[in-house]
Every structure is written in C-alpha cells, then in structure tokens.
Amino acid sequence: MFDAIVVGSGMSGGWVAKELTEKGLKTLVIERGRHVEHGSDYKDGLQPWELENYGMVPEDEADKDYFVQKRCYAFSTANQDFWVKDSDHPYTYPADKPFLWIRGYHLGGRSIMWGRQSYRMSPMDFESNAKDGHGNDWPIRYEDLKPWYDHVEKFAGISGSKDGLPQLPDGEFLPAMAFTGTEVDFKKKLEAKWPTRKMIMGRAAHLTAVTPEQEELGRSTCQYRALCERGCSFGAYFSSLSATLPAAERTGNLTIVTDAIVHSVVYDPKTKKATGVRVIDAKTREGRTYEAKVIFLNASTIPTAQILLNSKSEAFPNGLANRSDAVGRYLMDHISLGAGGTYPGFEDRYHHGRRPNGFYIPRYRNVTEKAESFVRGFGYQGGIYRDNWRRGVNAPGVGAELKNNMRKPGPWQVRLTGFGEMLPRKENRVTIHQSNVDQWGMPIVNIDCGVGPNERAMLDQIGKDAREMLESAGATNIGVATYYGGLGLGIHEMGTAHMGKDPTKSVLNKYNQAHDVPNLFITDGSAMASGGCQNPSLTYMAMSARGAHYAAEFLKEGRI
C-alpha cells in the first residue's frame, strides 16, 4: 500500500511526484512506457555525419510504422525511440475528421521532445468560459493559480522578459535570450505600424542563468545547440528526466515501475473512494493492482479519458467519475497556421550559435484589436535567421557555381506561426471501443474531433495578418498556408476531464478532485475547462503542484 499513485510521468506526473514525496508521501509512479536514463539515453552528443541516414528516417519505415509520428517536426532517427510506433498502437477518427495524435510512451514522456514555450494564462482566459458561454465556467481563476506559477517557474527554470502586458502575465524570470539584429528591426517596424501588437522574447524553459538547487541536480546553462527533442545531458531544459524526478527520488519516498499499462482504476462503493490501479505488465501481458491511499491520473489528455472510461463499475456504468457525461468531452487542441518570407538587408550579419527558442507576439485580437468574426485569440511564434548551406540541398546548380554560391550566406528568413484557440465543445470527444483492443487487452480509443465556424474565422484571420505584418516590414517572396495542417499537431490536446463548479457538467472540482471520486485527483491536459492560445504545460505544472498540495492536506486532515 502507498499513500499515493501517479499515473504517468511526464510533465504534470512529475510535478505530482515532486510535491507529493517531498510532503513525505510513499508515492508510486507508473509508467507505461520504457525506462529512460537521463543523458546516457540520449543522442545530443552525436554530429550529423554520426546520425543513421542523417537523421532521416527511411520512408518506406516512415510510412509503414510512424504513419502519424512523422508529421511531427522533432521525428528523425536521433530520437526515433522517443516516439510511438502507429502500427503498435492502433486509434481510430471519423475518415473526414482526421487527428493527428503526437505520442512517446517512456519516462519522462513528452517532457522530452516538448516545445519548452511557458507561458501563464491570464485573467482573461479564465474568465472566457463564463463571458462568452462556450464550455463550462472554470471554478478557479487566475489569482488562485498565480503563487503556483511562481512556484513552478522557480524551480524549473523559466527564461523571460517582464513586459507588462495584462493578456499574458509576468513571471518569475531568468534572463530572456536575445533577438537577433533583423528580429529588432522587425520588432521596431511591427510596433511602430501597431502600436497594440507587442513582440517579446520567448519565453522558454531554458537555463540561462543556474539556481543553486538546479546545480545541486546536476543541470547547467542552455548551450544554444538547439538539439531539444534529442534530450539535453546537460538537463538545460526543464524535463522531468532532468529536474522533478530526481528531486522526488532524493526524498527516499518514491518508486517507479516501468513498462506498466495501467487498465483501470479500481473503485470501491463502501468507501465510495479508489483503492488503487489494475496495470497490464507490456512485456509479459500479465495483470497486477497496486493499491494506494490517493490517485493521480496524469497519463494525458487522451489515455486519462480512455482510462476512466474503462474503469466501469455498478456504480459509474459509463466510466469512473462520469456521472455528468463529461469524461471524454470538450476535447481541444491548439490550431495553428504558418507563413513566412525573405526579409531585407542586414547582409553584413549572421545571428550567433543556434538559439533554441524565438521570437513571441501575444494575442491582440479582442484585446486591443477587435475581431469581427470570432471570439478568443491568436498569437504568434516565430524567428528571423539567416540561409546557411544546407538551402543547397534544394538549390538548382551543379558543380563550382553551386559550390561557390554555398560559400556564402543566403538571405534572412523570416518565419510566423499563429497558435489560436480551439473552442471547448462537447461534441468533441474521445469514447472507447467496446470489442476492439489493442494486443495489451485495452479498448482502443476513437477520437472524434473536429474545428467549427470559430476556429476557421481565426485560421483566416491568421493567415491574412501574418500577411500583412510581413509585408509592412519589407518581406518578399512570402508564402502563407492555406492548410492548418491537422488538429492533433499542436500536441496540446486539452479538456477531456475538465474542471468546473456543477457536478452534473464538470469532472473535477477547484482542487482538480474528482466531484464523485474524493481521492483521486487529474492534473494532465485532461482537467482545462479552456485552453487560451498559449502553450499550456506551465499551467499544467502550475496546476500539479497545487493539486498536490491539496491532496496532501485532505489527506493529512483525514477528509480522503
């Protein structure tokens, strides 16, 4: 018997593991995927002329195993291992309706390969529900979830700029990393013609500065060599390989199990509390329970949902903690859209080493812009570098002309990304398969999900501002998407166990406790009401920690 159990152990699984033993808690984390060894398990030490097919993997394996893998921009043969095969891990969507789902099944899952962009929701974004009527109203605000912000930030490690602006909220700051010359050029032109755009620094969940307690486990400053998604050995960014495991291992109170796909909750109608978890050992297809004391489902957005919704009993036919029907619901991603251009002059200039990060422009539509046709907002990634001689490889020429024109330089490239919000929707949604398994014995999941007159208003919008603001600042040859590429690439899949104040709408209360189930606790994607359209692994982080807090309180006071 633990006191806890942790289902998952990537980004917020971590941070549940951290809090809850350095609260002197027995806490047991299941994974369902390998063991990965911080730094030894990874290939950022490798040069390209070291990597298999020089990263690339062969098509015909591509196309037979990594089907939906491979649209992800991180793929390639230097961390192939980190991600899931398609071909052993079956899902199914409506053929007009596809979703592009970007898994790894390891520890530390995706805190691995992730993005890194932090970002706090702001006040706004909590509020959105209740203003506009779309989703359920979120039963916290911005204000309850702000010393937690600071807490995470703090410890992970957060690199920023203070700017002030009320849409995306300051926080507890290392250094920011540096625009280059063109990106300051672009960011003067920008903020001269639209005084209400701002562009900032990224801010991102790298080192450039180093804590004492970040020294003590072993991670040092950002190297700016830009091979994130292989792992970084020196632990620069924030994963939980790098940073909240070790630190919930340094407390003596945890352990971890490996290779276990857990089944179901278990749920006893006497105490009307869960015992602990049925796993699926994934060698040997052998099932064990583990019991605890409090349950964490942290696995993800999508298997939280397809775990609940297995776990059927006399008491929740329909899934445990599902007496309103949500389980499963509302499920959004973040939709995105590219484009980008030549950007003028500066030919005297190169930028300096290989930033892992770029620039930001916060959401402006219906802050300080009104848009006419949608509700929520966008806003923008992006970065300004210049050619290097790999642009050769598509170049037309042969021999000394070609070898001549890689000798030098080619023009700055200017790219935009807009990440926009997804409506919450209940008719978006993740259910079981009641007789088709996966060859573990576990029903596979069909994920119905798709984006609404909303959502393609804003892909519009995206499109057309992106547009313009490159063209005001002198860009040429621009391209702008004319598809936003898939839901399930933003790899942000948010609300299917959503928080909310009505018991009979929402799956978890203020404390992301589960409203029919007082011991077991989400804090994944899986319990956004809302997603706003910043990246939204701070808030999980944030979230984890203060739901373990709580859970650990209850638990200490004897109300769990």
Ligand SMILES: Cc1cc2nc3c(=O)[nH]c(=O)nc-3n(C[C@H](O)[C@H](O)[C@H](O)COP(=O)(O)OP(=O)(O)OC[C@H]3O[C@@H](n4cnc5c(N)ncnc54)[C@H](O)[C@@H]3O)c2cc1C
Contents of the next structure:
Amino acid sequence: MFDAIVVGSGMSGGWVAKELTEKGLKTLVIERGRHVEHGSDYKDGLQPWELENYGMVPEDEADKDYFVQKRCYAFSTANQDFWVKDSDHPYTYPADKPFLWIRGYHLGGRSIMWGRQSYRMSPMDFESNAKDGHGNDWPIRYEDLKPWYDHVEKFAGISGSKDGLPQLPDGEFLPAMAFTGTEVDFKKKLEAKWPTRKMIMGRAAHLTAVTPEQEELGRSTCQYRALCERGCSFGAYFSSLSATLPAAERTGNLTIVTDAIVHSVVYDPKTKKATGVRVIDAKTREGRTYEAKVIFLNASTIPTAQILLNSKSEAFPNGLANRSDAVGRYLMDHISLGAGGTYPGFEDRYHHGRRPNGFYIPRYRNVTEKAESFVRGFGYQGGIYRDNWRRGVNAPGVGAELKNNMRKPGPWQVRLTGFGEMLPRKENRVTIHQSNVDQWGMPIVNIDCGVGPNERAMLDQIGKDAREMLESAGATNIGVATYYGGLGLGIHEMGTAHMGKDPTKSVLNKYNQAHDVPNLFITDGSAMASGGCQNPSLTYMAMSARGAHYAAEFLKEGRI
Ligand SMILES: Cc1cc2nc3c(=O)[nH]c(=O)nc-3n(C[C@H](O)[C@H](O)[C@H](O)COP(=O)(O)OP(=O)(O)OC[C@H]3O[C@@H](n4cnc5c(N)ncnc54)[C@H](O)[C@@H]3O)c2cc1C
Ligand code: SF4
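Form predicted in complex with the ligand structure, per the form predicted on its own context:
And the full complex, kicking off with our chain again.
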C-alpha cells in the first residue's frame, strides 16, 4: 500500500510526485508508456544530416501510422518515438467535427515535446465565467493560485520580463531573452499606433540563469540551439524528466512503474473512498491492482475523463465522481490562426544563435479594446527571423545561381499566431464506447467537440487584427490563414472534470478534490473551468503543487 498514486508522469503528474514525495509521502507514479532516459534517449546531439531523412518522416509511414500526429509542427524523425502511433491508439469523432488529438505516451509525457511558453492566468480569467455566464464559476480566484505560481516558477525556471499588465500577471522570472533588432522596430511601430497593445518577450520555461537547486538537479543554461522538441540533454528547459521527477527521486519516496495502463479507479462503497487503481500491463496485457490512501489523476484531460468514465460501480453507474454528469463535458482547446509577411529593411543585420522563443502580444480585446462580436479574447505569439537557405525549397531557379543565392540570407519574415479562448460548453464532450475497445481492452473515446459563433467571430478578428498590425509595420507579401486548422491542434485540451462551487454541476472542489470521492484529486487540464487564452501548462503546474499540498494536509489531519 502506497500513501499516494499518481496516474501519469507528464507535466502535471511530475509536479504532484515532486510535492508529495518532498512531504514524505511514499508515492507511486504509474505511466502507461515506456521509460525514457533523460539525456541518452534524446537526439539533440545529432546534426540535421545525421537524422533519418533529414528529420522528415516518410509520407507513407506518416499517413499509415501517424495520420494525426503528423499535423503537429514538432513531429519529425528526431523525436518520432515521442508521439503515439495513431494506428495503435484509435479514437473517434463525428465526421463534421474532427478533433486532432496530439499526444505522447512515455515517461515525461508531453513535457518533453512542449513549446515551453509559460503564462499565468489573470484575475480576469478566473472571473470570466461568473461575469459573462458561460460555463460554471471557478471556486478559486487568482489570489488562491498566486503563491503556487510563484512556487512553480522558481523551481521550473521561467525566463521573462515584468511588464505590469493586469491581464498577464508578472511572476518570479529569470532574465528575459532578447528581441531581434527587427522585433524592436515592430514593437515601436505597434505600440505607437496602438498604445494599449503591448509586445513583450515570450515567457518561456528556459534557464537563462541557473539556481543552485537547478544545478544540483543537473540542469544548465540554455545554449540557444532550438532543438528542444527532441529533449534537451542540458536540462535547459523544464520537463518532468529534467526537473520534477529527479527532485522526487532524490527524496527516496518515489516509485515509478512504466508500461502500466491505468484502466480504472477502484472505489469502496463502504468507506466511500477510492482504494487504488486497476492496471493493464502494456506488454503482457495482464491485469493487476495498486492500492494507496490518495489517488491523483494526471493522465491529461482526455485520458483522465476516459479513466473516470470507465470506473463504473453500483455507486457510480455513470463513472466515478460523476454524480454531476460533468465528467467528459466542457472540453476546451485554444483556437488559433496564423498570419505572416516579409518585414522591410534591416538587410545588413542577422540574428545571433537560434533563440528558442518568440515574442508575445498579450490579450487586448475586451481588456482595453472592446470586441463587438465576441466575449473573452486572444493573444499572439510571434517572431521575426531572417530567412535561411531553406527558402530555396520553393524558390525558382537551378544550379550554381540558385545555390549562390541561397548562401546569402533571405529577407526578414514576420509571423503572428493568435491563440484565442474557447468557451466552456456542456455539449463539447468526451465519452467512451461501451463495446469498442483498444488492443488493451480499454474502451476507446469519442470526442465530440466543435467551435461556436463566439469562436468563429474571434477567429475572424484574429485574422483582421493580424493583417492590420502587419500592414501598419510596413510588411509586404502578407498572408492570413483563411482556414482554421481544427480543434486539438492548439494542444491545450482541458476542462473534462472541472472545478466548481456546485457539486451538482462540477466534478472538483476548490482543492482539486472530487466532490464525490474525498481521496481523489485531479490536477491536470481536466480541472480547468475556463481556459483563458494563455498557454495553460503553468496553471496545471500551479494547481498540481497546490492540490498536492492540500491532499498531504488532509491526509495528515485524517480527513481523507
Ligand atoms: C508540440 C507541443 C507544444 C506545446 N506547447 C506548449 C506551450 O508552449 N505552452 C504550454 O503551456 N503548453 C504547451 N503544450 C501542451 C502541454 O504539453 C500540455 O498542456 C501538458 O503536457 C499537459 O500536462 P499533463 O500532465 O496533463 O499531460 P501530459 O504531459 O500529456 O502527461 C500525461 C501522461 O499520462 C500518461 N497516461 C495517459 N493515460 C494513461 C493511463 N491510462 N495510465 C497511465 N498513464 C497514462 C501519458 O502517457 C503521459 O505520460 C504543448 C504540447 C505539445 C505536444
Ligand atoms: S535551445 Fe536551450 S533548451 Fe532548447 S535544446 Fe538547446 S539548450 Fe536545450
């Protein structure tokens, strides 16, 4: 019997494991995927020409086995084994509502491949449901999470600048990365024309300086190589493998089992508590059970809902902790749309190194500029880089002349991608098929999730504003995506077991504790009652540290 079980070793599970083990709890982390060794299992030491097919996964293989994952920008032969084989992991969606579910099943989860953009949600974000009536009100406010944001930022290492913006609270930052000269020019032009639109350096989970604790864990400063999605042997960006799991390991209180798929949570109707989890061995397909006093689900939003819905009993015929019927519902992602163009001037300049980060234009719609046709808002991630030889792939010309041209740097290219908040809607949901199971006997999920008029109006505005900002800076060859890539591609799924004040409408209380099962906690993206427009993982980290704190307290006090 363990004190605690944590299901999933990704971004949020790693944090729970660290916090619980540091509080002295004997903790078992159960991970469905294989073991990944930090450092030796990464291909970040290979040059482009040393990678299979220069990094490109052959089309027929991608079409056959990675037909969803290949849509992710970070998918390549440099990290192919960090993505699930879609052919092995089926799920369904209605024909008119494709949901592109981007995932990785291995130790560390998607904390290895993530884009590292790290922003706090703001007081406004925690109040939005209550104010405009969409979704259910959060049971916490920004002030409840603020100390936990401080806590996780200090440990993880987030580089960024303090900008004093109410819609994007400042934090405990390491030195910010630098703008390129062209970006400084764009910032000046943008802020001169729209004084309340700000352009800041991206806040990213990269070590631009190292604390003694980070050094002790074997982490060092970022080398500006931009090879991050392969895993970083310097441990220079935050991941479960570089930071939280090693911290948990050194306490002596951590046990990890890999290749173990959690099938369901075991519930005891007499004690009204969860007693453990049923697991299917990924290799032998044999079943076994692990027991603990407290269970954390951190399998990420969709699998967490799948596990709950699959944990049926007489007491919970519709799935564990689901008396509210909210499990699986209110699924959200961030909607996104890209724009770009050629940036004028600066032909005599080049950038130094390969900065693994861009700039950020925090939300201004419905903050300082009213939007007429939608509620909530969006922010832009962007960058301005000088084109390199790769532009030759689409350039006209042949032979020596083409090669000589490609030896010179190309023009500066500016890119803006807007990320917008999606409303929490009950009908956007994950369900499980009763009889359609995968090769391990796990019921497969159906994802029925679509955008509504608010998201469509917002996408329209993202495109219009991007064009206007690029035009006003003098960019040419401006292109704005006319086609929205689809839900899932934001890779920010959340909301399927949300926190709320009312147990008849929500799954978790203000401690991330299930209303219906006191020793069950959920601190991955499922817990989100709304999504803001900021990249959400920092919020999952803060919720995880906070949830682990309360679980340990309640255990000590004998309340669970
Ligand atoms: C390319 C890319 C770029 C991204 N960029 C950003 C960004 O810039 N900023 C940001 O905030 N977020 C970003 N994200 C999203 C971020 O990675 C996720 O929000 C985050 O990893 C979610 O954490 P999690 O713990 O919920 O899930 P994960 O990190 O996905 O971990 C879940 C773990 O649970 C395991 N698991 C699943 N089911 C079971 C089961 N039944 N039994 C046992 N184990 C199970 C999985 O194998 C996995 O290891 C990005 C993601 C990707 C892929
Ligand atoms: S850019 Fe920094 S974090 Fe990314 S792979 Fe290189 S050293 Fe690691």
